[in-house]
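One chain follows as structure tokens, the form predicted on its own.
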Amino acid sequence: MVALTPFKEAADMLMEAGAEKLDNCYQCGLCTGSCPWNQVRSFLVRRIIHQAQLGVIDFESEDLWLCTTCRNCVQRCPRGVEIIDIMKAMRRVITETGTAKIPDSLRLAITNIAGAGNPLGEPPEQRGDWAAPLRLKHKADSSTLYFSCCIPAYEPKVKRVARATAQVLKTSGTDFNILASRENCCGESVRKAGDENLFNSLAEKNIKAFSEAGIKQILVSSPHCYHSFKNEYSKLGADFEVLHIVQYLAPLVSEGKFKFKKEVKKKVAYHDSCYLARHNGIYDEPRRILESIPGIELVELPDVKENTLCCGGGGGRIWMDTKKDERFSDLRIQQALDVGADVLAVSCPYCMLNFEDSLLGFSNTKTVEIKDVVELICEGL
């Protein structure tokens, strides 16, 4: 039997966009019973695959935008198919030829991303000012650079992120450097997004960036800078050690570097975000660090590890807007409370600012704080 595509032509462009192994897919349909959007309305990942193989797909449909490239999918197909790769092939398509609507509020954070290097928008030379309070200033004699992100960076809610971070570094010993103005976003939601040129330039900027400032090692304290960073600009010629926060410090911890005087006297449950577990299979090193701090009773989720619970944020979705009744994080949340836990911690910006605003339609009397790893470590300190 032949199998016959309607129309073809929108195939091969997919395939010409970086979905490869489109033809892999033999519709078994465990991507569609995988996909965390199944736990909040229906998502049919078999079909849009299935319409992608025949050419027949729907530019104009919200389902292309939906996928928060979590690798739920991917971990479970038994033939290997990179579903991930269709779906950004899809908005690559949308991307480079017009075939229809990039949804506004990602539109608007590409836009800010192409002229000010970060998709909040903020002015490029305000990018380190998260570190004024702590007198930081660039040290050109040093090859370790902490590279907070730029929601760290800007975003009011999470500098104490950036700070905290920087705090225990120094209190570590750790000689590091940051370059403020001259970064730039990392892009990993713009190629996710399907704006294959734009993260090429972010690239280019920051390899010129890092390698002009003698870089070496890149700490940072976002998963999907990490990601990109470590899997996708080594392919375009980077060539630097690049390491998590927490993979960073869970050595220092153990070592005893850390002379923790006080006792966080809390129940604190660990989320795994997607980019940190499932797609870099970085699992312990923050629950080392976490039962390492006096008074932490660590508590598991229902969903942890390689099973962990989306938080809705990758793949571009941080800068669109979800319906609240569709909201992973607010799963994330009330796993959270069932389990007991007095904090919530995160190793990820975007898992902390949707985590923070599920927190705004819950009305418990008992409720979660929203802590990253570091901060925990700076309470003990």
Given for the second form:
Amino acid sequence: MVALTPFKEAADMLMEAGAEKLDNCYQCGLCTGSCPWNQVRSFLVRRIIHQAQLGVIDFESEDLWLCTTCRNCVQRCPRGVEIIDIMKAMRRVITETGTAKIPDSLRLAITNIAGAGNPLGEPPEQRGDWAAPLRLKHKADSSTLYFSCCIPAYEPKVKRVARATAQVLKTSGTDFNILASRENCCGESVRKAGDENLFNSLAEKNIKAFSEAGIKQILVSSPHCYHSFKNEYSKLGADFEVLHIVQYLAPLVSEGKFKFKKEVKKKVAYHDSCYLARHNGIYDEPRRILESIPGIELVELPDVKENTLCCGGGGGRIWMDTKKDERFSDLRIQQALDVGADVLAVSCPYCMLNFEDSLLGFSNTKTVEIKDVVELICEGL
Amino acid sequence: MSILKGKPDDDIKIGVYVCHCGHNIASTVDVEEVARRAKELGEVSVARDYVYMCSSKGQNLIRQDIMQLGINRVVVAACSPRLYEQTFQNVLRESGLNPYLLQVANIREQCAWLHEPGPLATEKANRLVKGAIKRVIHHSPIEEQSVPVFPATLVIGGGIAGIQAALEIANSQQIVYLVEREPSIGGHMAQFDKTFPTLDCSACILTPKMNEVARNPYIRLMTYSEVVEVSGYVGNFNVKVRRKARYIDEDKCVGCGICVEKCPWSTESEFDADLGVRKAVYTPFPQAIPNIPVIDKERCVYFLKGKCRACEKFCEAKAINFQQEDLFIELHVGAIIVATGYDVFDPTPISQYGYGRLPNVFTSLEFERLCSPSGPTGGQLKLADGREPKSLAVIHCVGSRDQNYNAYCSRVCCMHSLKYSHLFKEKTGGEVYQIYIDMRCTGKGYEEFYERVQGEHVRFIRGKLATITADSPDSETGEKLSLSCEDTLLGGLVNIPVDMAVLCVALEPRHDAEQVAQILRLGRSRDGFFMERHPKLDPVATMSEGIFIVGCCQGPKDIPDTVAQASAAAARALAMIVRGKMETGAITAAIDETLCSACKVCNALCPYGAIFFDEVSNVSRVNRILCKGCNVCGAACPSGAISTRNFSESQILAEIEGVLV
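Same protein, different form: I have the form predicted on its own, so give me the form predicted in complex with its partner chain.
Everything in the complex follows now, all chains and molecules, and the chain you saw is the first one.
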């Protein structure tokens, strides 16, 4: 057996890269026990933390790229260890020093974002094309921005979310602007994937574009954009009011701004996304909206609110390949089927994309529709 | 007490004594240079350095100079005054000088331990010493004071801590008032089945002590009573106690229990952790002291609906009295011992453990009652469906060692977890899993008990429990619990199917600890428990003179430690009573009545309630016994009428000047 020697320099490097609370860990393993990966494969979070403490990390290990930053472990950690920061720091060290290989699929997405401002590598000038069929009269002077996120902007399966949102905003009488080709990926997942420099440059470009357009308020479809704009851009000097679309719409629905004409006779289960629920404590607004739509019967999944089950898409995982039998999204679809839901409602484009992919594997049996909360409002109008 | 003479009018003769503190100071500061420089100052008659100034030889240097050279002001340059100021004050006192003619310059904690060795460190020490020299010139003698101690003690709380303290004092033939909130004394210890590590039956070792309390003529026991007000000060506390109406005349009741037997109304028994039932008129448990029931007004149907009175009909002693009202009693005591105990953590917020939702998940206190022969199941372990469990998981650190709830270790859980393993094996012969983070078995005989339980084939899994879920019903064994966590020693996730799980919940400060703290003017540490005067050297006293804290109200501890601490507090209270007097601090606020403008700003600000307004003279006055010399009043006084003895403006300005100029 080869004896390991603690390597202080590696531990120090992680500390500098943001793993500040590393030393507080007392190795209880609650992180491992709380991690959704362990429902599908072994992922010893605790051991990685201990390796990091001693500086004996295997930077080549694919484990370092597994964390979806779902925050279940951080929320429960008895010592307040910021485990996501540690995972991020390890990825950052790899990205910045080239110590090990970045997974191919992630590297491609990052290259696309660096070049085209979106992970799919689509032309920036087509970013606003989703809105074309709606014949929106752009209110270029509106200080409210609807920021769709890259996925609803380009991904054919998810474009309907951006369109439904624009429709609902129009119905509510909200004036809003779209910056289309002037928008860049928010960079939230880029940062979690370890590319701090790219994140900073994306943030800088976006803040500049928003400021030049006179934006004061930003409405977003993605909890990831929400998280970065609200909690990360603000530390870089940005000063915008950031609202997730469910936060903006919930009071309007309560005030009776929408005249629902149709009954949506469906059993709907709401899936809390990690970044809206655990990261930002938003549980009630989407439920309040769903309960206000006539005909909808709201049912709860087994793991909800602060105990929600991750779809598997955070922390850059949305761009990485996940083996067929290791997808949390499959478990979640099964939970939705078990409670007899007709619709699995989401409020995150990553969740939607993952669930849509998962559904392909469920095609032969009874199935469930994946819909954004905003789409369901549209159905009732 | 004699007032020792300082000689403020004489020529001031200052002696300066610089301590090496072994290498502690001398390796950083050139102490000889500090003494030399001090001597160069005009007011200084003598300056010496010595390796340990606190040793008897060092003290003698000072004593001799006072006697032989007529030194009448002393500066000691050494460690923090918190450590040895009193020692040096005694040297002055014994040499016929008022002890407040001393000034300590802290050149260890505030200099040597902070800086690199060299001329800069020495220069800083010089400055500190010069400040002390300039200051001590302005010192004047302060009269020391003492108060008489009334020979009676109040003990608040009748658990094992309060019982022990009360018995120790009463056995010295001194009066003790023991006030207990519940209808009986006994506390948590009365609820336990066995005690670790010897497995003595808890009731068997506690009941004799409870009986002693009832029998001892020096103990005035007041159960179902609460302290509502405390005024006065060390030696002379006035205490108001609310004796809640029992609706049973304590003098007439013979404890026959017929009222309990005939009462038709039942409710959950608090003593059985709500697992069992009791009547609306009840004694909490069979060995209760006093053996006098209480009518629970919230549950009694006569009080709720005006009909029933079954108890009254059957009571031959005519002891039932529905007209009884709460009584307020005034006590006069010299010392107070607080033994208010702890609450257990409610694990409901840890939703992933399913407590309250899954019927076979229990807390440690509930498990104690299930094991106890006097408990709701007569000591038989039973699942919700009545079957005997075949397997048990004991979960450590629930709400302890966890920043989300309580950051501290609750100290007793490792040991009672081992006890539960043993009891479960003994009662059922089933499988036991301990899910622990670290085993902490640090008391006498504790590690040996751990080894003994290991030998009983208990399985130990190192990791913090992640989730408890209900497995799908199994035809043979019924519904099982499924526990999931990482076994950190295996390095893998484990799933453990068991019938029953016990959550070993944290010991927490009482829910009303803040209210009690306010009544008694006690501080609380960050964990919420009452604050001791010194965490190591005085864990029994508090910052409130004459008030002591014992048992779990000071912090989680086991029975042996609680009993030891209770005996210590009793000794402290007895020491005061036997001497009959108590010295109190001399450094107190003084109000210049000619300057006082009667604005009363100071009255409300004083955290010790030591300032009162004299309506006749129209000035504020300080009660020197209550005053702690914090100088909040002095800082706030708009007329500059208040200064604190030994912290006068001239003293402070002289010190600053000495340091800076």
